[in-house]
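Only one chain is included here, represented as structure tokens and corresponding to the form predicted alone.
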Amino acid sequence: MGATYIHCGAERHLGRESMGMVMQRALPACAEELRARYAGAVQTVYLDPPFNTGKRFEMKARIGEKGYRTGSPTLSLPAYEDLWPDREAYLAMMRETLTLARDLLKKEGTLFLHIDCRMHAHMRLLMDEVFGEHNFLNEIIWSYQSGGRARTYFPRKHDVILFYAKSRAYYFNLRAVPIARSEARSNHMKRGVDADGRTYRSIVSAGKEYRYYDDEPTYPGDVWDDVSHLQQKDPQRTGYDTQKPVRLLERIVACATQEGDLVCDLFAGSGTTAVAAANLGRRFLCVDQNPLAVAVMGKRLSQTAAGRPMGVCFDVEAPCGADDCTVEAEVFPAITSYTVRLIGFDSPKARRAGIEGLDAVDQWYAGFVQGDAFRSCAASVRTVGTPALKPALEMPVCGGEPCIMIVDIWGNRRFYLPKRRY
């Protein structure tokens, strides 16, 4: 049965319940909204910028089931421009993206900024100017061992995060985030076991013995090398470059925030803020001017908490897609839930790329259309271990239209309301 389309716009006011909010925004055009919407808001702000590289990054899209089956065929898509006229554009641009995230966070707030060897000193200083230098807190060693090596020079194997309060009375919580003892970090220390059996290392010093027990916790320092860059094959990875590993933003978003917390990314890319946060049982805020990157997020947050739909809202700047793209759909009420099917799609733009049908959608969610909002209550994503997209979804009669979101390969959400038989 044919479809016909409803709209290409936000997705909105799904109120304060909701989980967490993605803007798919250019970020100067949209600092005067977050500023209105969510000044003082933010208990934890992570930017992971571009680093000022001259490089242009993609993002590796499979098509259709057969592409995530097999690994091919890909497109590579545009993911993220990191071209500057000169150094002081890109400091221009950095120093009004921190002085936005400043006037988002709480007085209690904090703000980690993840930078590599390229712009690390000019960062500092610039942290220095926006946030003061009495409230640096730690610049944070973030080593890895994945890449190549470097012959003419040492391999460069760190990142570093610069992690600043926005006042003295911020919040952190180092015991939230426990990590292993290292056995290589003690093998000096003498062992031993107590009257109660439980074991310890030893060391004594000034003449007083100092003891340390394996079951109980140890904490980071300021270099973090257990945990590690993403491998070529890790389960984690979406395609698109400079993806971080959700362990690294765990660590982030726990040490600094509580349950029911606002955290903030504004350079959110795959979404990996986004995830954590879920994770842990914060709020978020994410923004990104790629619609690919938005895609991602989306993808990546519908498999969060078992697949069980999160109240997200995606606040789209300019329409995704054009109008010219049709849908074949079915709805098949009942008296607690309806049953929408999926039949068919078409694209032009995916029939010039000589991709058929279905093969163009990447994502689709069945839900509500409830004024100006959609609500998704269900959806089918396809992923490595699932790379078949489900042809039916079944969800909840609540109010408003019943609807369908697609996401093509490209990254482009589209609205359909299906026609309807009864």
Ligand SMILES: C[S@@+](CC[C@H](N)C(=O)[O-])C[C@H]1O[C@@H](n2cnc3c(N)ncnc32)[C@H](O)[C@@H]1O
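Rigid core (definition): largest C-alpha set, two forms, superposition within 1.5 Å. Numbering follows the first chain given and starts at 1. Every value quoted in this text rests on a predicted model; they were computed, and no experiment measured them. Compared with the form predicted in complex with this ligand:
- Annotation: Cα of Arg175 displaced by less than 2 Å between the two forms, core superposition.
- Relative to the superposed core, His134 undergoes a Cα shift smaller than 2 Å between the two forms.
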Given for the second form:
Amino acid sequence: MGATYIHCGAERHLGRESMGMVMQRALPACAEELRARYAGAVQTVYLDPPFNTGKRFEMKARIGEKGYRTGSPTLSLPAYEDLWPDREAYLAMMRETLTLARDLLKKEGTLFLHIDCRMHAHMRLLMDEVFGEHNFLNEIIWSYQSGGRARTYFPRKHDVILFYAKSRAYYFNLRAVPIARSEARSNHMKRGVDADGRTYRSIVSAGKEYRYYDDEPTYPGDVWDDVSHLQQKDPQRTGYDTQKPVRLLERIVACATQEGDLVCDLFAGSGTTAVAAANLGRRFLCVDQNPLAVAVMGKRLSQTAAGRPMGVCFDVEAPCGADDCTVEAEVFPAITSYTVRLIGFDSPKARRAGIEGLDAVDQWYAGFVQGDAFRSCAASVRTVGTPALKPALEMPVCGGEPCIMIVDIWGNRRFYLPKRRY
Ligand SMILES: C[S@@+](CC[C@H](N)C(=O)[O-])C[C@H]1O[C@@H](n2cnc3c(N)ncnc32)[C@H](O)[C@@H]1O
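Now that we've seen the form predicted alone, could you pull up the form predicted in complex with this ligand?
Below: every chain and molecule of the assembly, starting with the one above.
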């Protein structure tokens, strides 16, 4: 007999729950729920919405231990569709989302809207409408080298990030994002050494000398060309199409928030905003409609400082009803801990795709059920660094029934009560 399938409405990790929240929800249907829970609580919102590209995006998932060890086999899984009946439908969705984002912000709050040349002009006008023209702060150009090589027009090598405040009382700290002084950009200046031996570059303008010391930090302007796009082999890559670099989000989070502030991303994808927020000691609220995105976020967060003590809460619409998978799992008690072992997994869907047994499992967690919530205490997730799943997890003896959560390669979460060996 295998482990018993149970239905859980939500999954919650033990620990500092306030560190972060990941919600699997579709906009704009969840707008009222988010307003009821978070209106006026968010310090900054970053939005990287679909760009109205007319494309279907995918995730390249590595399969099983061999897939993570050698890069093959992989499976292309549908991530999300950026298809709209017409431009009006896209703009209507964006108007509702921007209005929601404005309502979630504190009066000191700001919003960064990431967009490209397709919808940029429309978004600038829409932002003026929703946030007010007087609250416009910057049109940041994120310039990069990667991408296609057009021949019939200049290759498109930048995205635009529109930066708006909710009110004139907004918080912004440029000093929090120093960058290295670029040799290339200051080589038109005269080099000098002052009486204390400090080297500087100088320029004379309107009869006045301006000195820029080499040992003083400089700060980014509104053209960001020092943050590269993720290269094919970048270790940050999760396989999720349209993933943005953590460095880009760290710059945004660092200048727009302070430690402990709440950062929100309503199109969270692979969870780059959550990772940046966690790295910088900010709390996060991340929303995405796609179970695969939530699964990728779970995995990334379990590897950050915030995720390690399981300080993240996942609010996910888990499937209800009957389950057609078979799971072999058992739990052994000790005095202060349980050992939970995952022995086998069989999924008809995986078998149809040629994937056998535990190769279809991408992550598993041991924890408790309390009411309809799963509280995770220990995790094993496949990564390039740890391709094999741990066969056993240790968890403390505390309230609730020992339970495991299995996340398959499609991002589906299932909960089972392991067979008791006591
Ligand atoms: C461009 S991607 C975000 C990528 C992300 N910044 C990252 O670094 O991985 C857009 C995301 O929006 C999600 N999405 C699209 N429409 C949505 C909707 N109506 N509600 C919630 N999420 C949506 C998609 O599932 C996708 O993951």
